[in-house]
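Next comes just one chain, in structure tokens: the form predicted on its own.
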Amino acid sequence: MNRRRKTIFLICFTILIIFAVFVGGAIIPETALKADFAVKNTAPSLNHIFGTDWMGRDMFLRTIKGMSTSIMIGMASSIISVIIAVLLGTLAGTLSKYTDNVVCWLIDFVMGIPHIVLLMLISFALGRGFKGVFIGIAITHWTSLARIVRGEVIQIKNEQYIKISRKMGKSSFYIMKNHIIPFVFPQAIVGGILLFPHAILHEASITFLGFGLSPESPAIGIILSESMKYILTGYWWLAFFPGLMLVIIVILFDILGENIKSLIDPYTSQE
């Protein structure tokens, strides 16, 4: 098996696992998460592989449900961030110097504020919950990708085929749509995938701190926050397994992004 086939196999494998967690969490009914005080604080066993919490709820089901919610928020917010990054980066690199300065100032302004602080402020201002977390992540995670897109656009806007299009009377919008955006599309795909783990970690972080999803949501941040009250009493599984699942999903997204990058990179795609 050559490197290309190994890369395709890793991409399919990671997508399969992430998809299984997402769909598995989505189809778990709320009734499966109901309390059962007869089995509360049960250690991991064959009946409850992640154990149970102080209300007797199965930690495996809660963890999968929480990861599904995190993946959904990360996916939706990353798509919005990619759209913002591509539009602003393309406009900055294509239009006037004034537009470039405005976009660069906006990028520096957003990046100058710590992500967690900005996310907490936006989420709190929007009433927290799903809407607050989603909007907060979407409008704070586009900056790095926008800077990359801007650099790519500046690099190619003086290419010969761009100059020919301008001499043929093509508008800036036509050049952006037909020449520039298709060129930066692969970078946008990879950048969007690599945004997923950041979005998931930040969603879990602000939820853990109490500025994210509501306490009744089976989110990873909520689960980890609640487990802090019991971990010192010996119930280690309440934090260990949800934290481990969060790390695994983040690593899988990172692997997925790196392998897709290798597959579409012209310098490595034929290896």
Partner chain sequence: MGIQCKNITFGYSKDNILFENISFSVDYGERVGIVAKSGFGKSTLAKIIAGYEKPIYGEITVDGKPVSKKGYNPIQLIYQHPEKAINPMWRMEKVLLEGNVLNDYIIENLGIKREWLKRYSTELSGGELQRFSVARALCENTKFIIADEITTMLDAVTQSQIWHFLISECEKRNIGMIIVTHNMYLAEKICTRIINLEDMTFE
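Mind pulling up the form predicted together with its partner chain next to the form predicted on its own we just looked at?
Shown next is a single chain and nothing more.
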């Protein structure tokens, strides 16, 4: 098995797991998460592999459902971030010095505020809940990617083959479509996938801090903050398994991003 095939296999494998968690969480019915006080606070066993919580709910199902919500928020906000980043980055790189200054100022402005504080403010201002978290995460993650895209565009703009293209009478639109976007696109996709873990972790952390999703909704942040109350009493599985699951999903996205990067980068893709 050569390296390219191994990379493709790894990519498919991670996508499969992430997809399984996402779909699995979506099809778990609310009734499966009913309180059942007969089995409250049981340790992990074959019946309940992640154990049960203080209301007798199965922690495995709760975790999967929570992860599913997180993946959805992560996915939607990465897509929005990529769109904003590519748009602003390309504008800054190709239009006038003035546009560049405005975009750079905007990037610095958003980056300058501590990220978690900004997220809390936006989420709070929009009335918390799903909408607040979603919008907050979607509009604060584009900055670093926009900066990368801008750098790439400025770099490629001075390449000889683009200058030659101009001298062959090609329009700016032709150059944008055929030279610049194909060059920036792979970076943007990889950047977007690598934003995923950030988005998920931020979603979990502001929910954990109580500024995010509502306490009834099955979310990793809620599960983790609830389990903090019980961890001292020895119910370690309430925090351990959901936390582990969160870490695993984040690492999977990281692996996915890195492997896709090595696959579409022309310098490593042929190895």
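Residue numbers count along the first chain shown, from 1. Since we're looking at a predicted model, the values are computed, not measured. We call the rigid core whatever largest set of C-alpha positions still superposes within 1.5 Å between the two forms.
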**Prompt:** So with the core overlaid, does the Cα of I122 end up 2 Å or more away between these two forms?
**Reply:** no
**Asked** After superposition on the rigid core, does the Cα atom of N178 shift by at least 2 Å between these two forms?
**Response** yes
